[in-house]
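The chain below stands alone, shown as structure tokens; this is the form predicted alone.
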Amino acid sequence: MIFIKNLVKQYGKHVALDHINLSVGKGAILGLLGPNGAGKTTLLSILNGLIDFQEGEITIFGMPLNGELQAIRKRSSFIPQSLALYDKLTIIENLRFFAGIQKISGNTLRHNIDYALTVNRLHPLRDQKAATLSGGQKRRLNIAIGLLNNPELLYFDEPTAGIDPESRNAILETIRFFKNEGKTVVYTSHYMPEIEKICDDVAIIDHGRIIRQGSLTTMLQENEGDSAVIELLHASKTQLDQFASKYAGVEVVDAATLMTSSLDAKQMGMLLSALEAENIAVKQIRYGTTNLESLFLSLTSQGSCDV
């Protein structure tokens, strides 16, 4: 489905992709995960012929993204993080708005609309005006209107973002059901519980480079044991590094975070008194970290923002 060779992305001087590498079979569900600035926004905006690259090939569907992305884009759709939507129609116009705009007239035009209201439950919604509507309907309208043309492959990039918890639950059950409907996603999000609820394949990316790619079983098999995370309230990358280095099973995932394995209660318990003979803060403990988020912190950096 999609096909990903050398992929080279440069702004200036900076690397943004640096020779990726990646597949994505049809029908699949894959988490794309990387810390700020890792590159996540730039591969999305590459698929979706946003912006150009240096080098490096692609196909979809079969297809070279150089040379037929008319053809591609009618069979695919990307769902941004930020809204694209007219607070000032309703539901229904502005679906039909959209769909306008992409050329879907007739019975195509009926089906493709009763479709969408359909999978994001908002035909009881649909005369309501959008500036209306809570932040979760708004995302499920987001979707709706990506999902005007049909496709068979699906952008998302962080579409549960600060929403409420039974928002994101619908919002996953509806890319669920795009799997039994054969459809291919492609998902970033920043929650690792949603990665392990919806996706069959896993890829890391940190530095604009693919560091751990795989079938999401495969990955957290690999990655069985204890671990819990320290979140800090103030301290140094080095005084972090300093302390670490005493302790077996403690690694430093940035200046306000803590890794630890395989430590049991007592020594949890000394750990923590450690942290507060050297003046460091302790903000939380998260205990029983999904085995993803662990992979996830012990591979990659801290950055800044998205590129």
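Here the structure is a predicted model, which means the values were calculated and not measured. Residue numbers count along the first chain shown, from 1. By rigid core we mean the largest C-alpha set that fits within 1.5 Å across both forms. Compared with the form predicted together with the partner chain:
- Put the two forms on the same core and the Cα of residue 36 is off by less than 2 Å between these two forms.
- In this overlay on the rigid core, residue 109 has a C-alpha that sits less than 2 Å away from its partner position between these two forms.
- Relative to the superposed core, residue 232 undergoes a Cα shift of 2 Å or more between these two forms.
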Given for the second form:
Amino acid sequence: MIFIKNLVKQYGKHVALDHINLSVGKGAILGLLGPNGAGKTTLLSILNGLIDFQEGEITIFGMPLNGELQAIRKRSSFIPQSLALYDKLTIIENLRFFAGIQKISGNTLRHNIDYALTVNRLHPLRDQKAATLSGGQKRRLNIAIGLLNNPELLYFDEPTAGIDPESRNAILETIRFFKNEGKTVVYTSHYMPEIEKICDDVAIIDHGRIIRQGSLTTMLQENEGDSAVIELLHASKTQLDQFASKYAGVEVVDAATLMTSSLDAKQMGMLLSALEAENIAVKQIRYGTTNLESLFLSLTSQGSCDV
Amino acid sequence: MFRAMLLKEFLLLLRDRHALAALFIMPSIFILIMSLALKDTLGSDRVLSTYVVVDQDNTVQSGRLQSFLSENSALEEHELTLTNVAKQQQALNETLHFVLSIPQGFAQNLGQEQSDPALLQLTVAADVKQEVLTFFQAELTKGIMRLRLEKMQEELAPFLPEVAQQLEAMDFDGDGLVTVHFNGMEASKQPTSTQQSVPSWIVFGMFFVIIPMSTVFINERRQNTLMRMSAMNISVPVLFAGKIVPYMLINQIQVWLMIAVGIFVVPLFGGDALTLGDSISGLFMVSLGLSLAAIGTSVLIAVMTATVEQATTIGGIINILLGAIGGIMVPKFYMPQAMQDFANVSPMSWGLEGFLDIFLRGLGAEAVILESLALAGFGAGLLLLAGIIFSSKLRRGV
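Show the same protein again, this time as the form predicted together with the partner chain rather than the form predicted alone.
Entire complex below, previous chain first.
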């Protein structure tokens, strides 16, 4: 479906994408992970023909991106992170406008609007102005607009940023629904548990380079063994950050979780004693397992969970 | 595709009360106020100057001079109640333009070839305009000439009665001596304040599209709606066309609404009704050219500024500057020659001249071709520049 070979993008002297090689199969859901500034948005922008690139080859649907951009765009859709819609228009007016500019009309228009409203559960709100919608409902409208051309390939740029858990789950369900429909999805998110829940494949990008890619299951299995996840009671992120800065091989995942790598039994004992001395109670320790977050942190050396 | 864009722009505009006020209500109110405010300035029967007469001669001739002055409706005589000099001076500073003193011996000296001291003495308020003083002096001179002719007629009557009769029959009425015909207008018609005001405020109002247009454009850019449209195969020229067409229609609605205000609303408030010229096609040519110029300015501002606040501030300033320079705020004929020449740099001046050709001078479409083309060229040039900048920013992801 998507085939990228030796893609290079430079902004002046800054190399944003450095010889990227990536492929996404038909019907797959690819999670694209990377810290801020790693090149994720640049890559999505290039794939949608919004910015140029200096070197490399991109083929989508078997067609070269540079020569067949218009044909490719008709079969794909980009759902940007920002709410690219009109607050002063109602949901149905927004959908009719974005369908209209894509020259979708007649029965196709009616069918595709109905599909977009149904998939995103927006039918009851169709005559409501976008400005009056909740954050989650606006996100769903943002996705609905992307479905108007009934795309085979969807690019999601952090579609759940800044919304409540209920709305997030609704969006994740929608993306699973796309998978069942055989659509291909490229997905970036700040929330790694989301990627674990919905993605088949993962590509980790850092400093403009793909540092790991492949099946999510395989990737997690390969990294099992020498890590441990310590779940804590009653700690604060600041307290944990201060604590972790004193110990090599200890990373803070969140306010209630530490992740360790390559610690032997003696070192682990010392670590637990130190936690006790700091009055940080341990809830449980899981050995020999890893999650995407710990894998990501170990690969990118990021202290934050920013993806 | 254009239908969708057109509908979207109209819906966004209709739901923006501030934009509607800026585009339609504000220029309509301007037209009403300025037509009424300038009504007396351009009317032929308005009072140009006020005066009092201090008649120390008290003869038939001095009385005749005063009656000649009172025949002119542009002069308004006030009752002489101010006997002391200090009060006269105060009145001159506040309400009067002139104090005319007719000294003793006026009638006696009328027939003399040279008079020393002068026949009349005039005290003038310090703020009287030169043209008003010249006008008053001319009226006095005319009065003296009439008195001298009457004196000659009396002296000639016993010897040359036919010549005396001819002199008596002489017409001193300005309308009888000189026929005034305003260029491009019917014989009995004259320009009104409405004919002058409506074109000015139409031009000014049309340029107010800068505010709603740049607001929508910047919001679209900030929310990545433009980027999304670009990802939906909408090219920059099509995107711009999707802006130009609806706002051209909005501009045309503005033009006809403001013309309707001039025709139907201004008379309700006592002003003169606007009369359309003979060239509707010329009107369309100028208004379309102006529309393109205003839209080009709007899009360029929208493309070059980062926030709505910047665009509305810069847009507002540019609009007012172009208006001030271009003869919208102050009619060009009030400006000194150097400023009149400078006014020609403003596209508003080109549009105004075009409209005045149609509304005021009664000219046809061929007279406004140059102005229309200049405006359209100006607008197209700005749109091209905006397109280049916008495309560059889009490709760089700015």
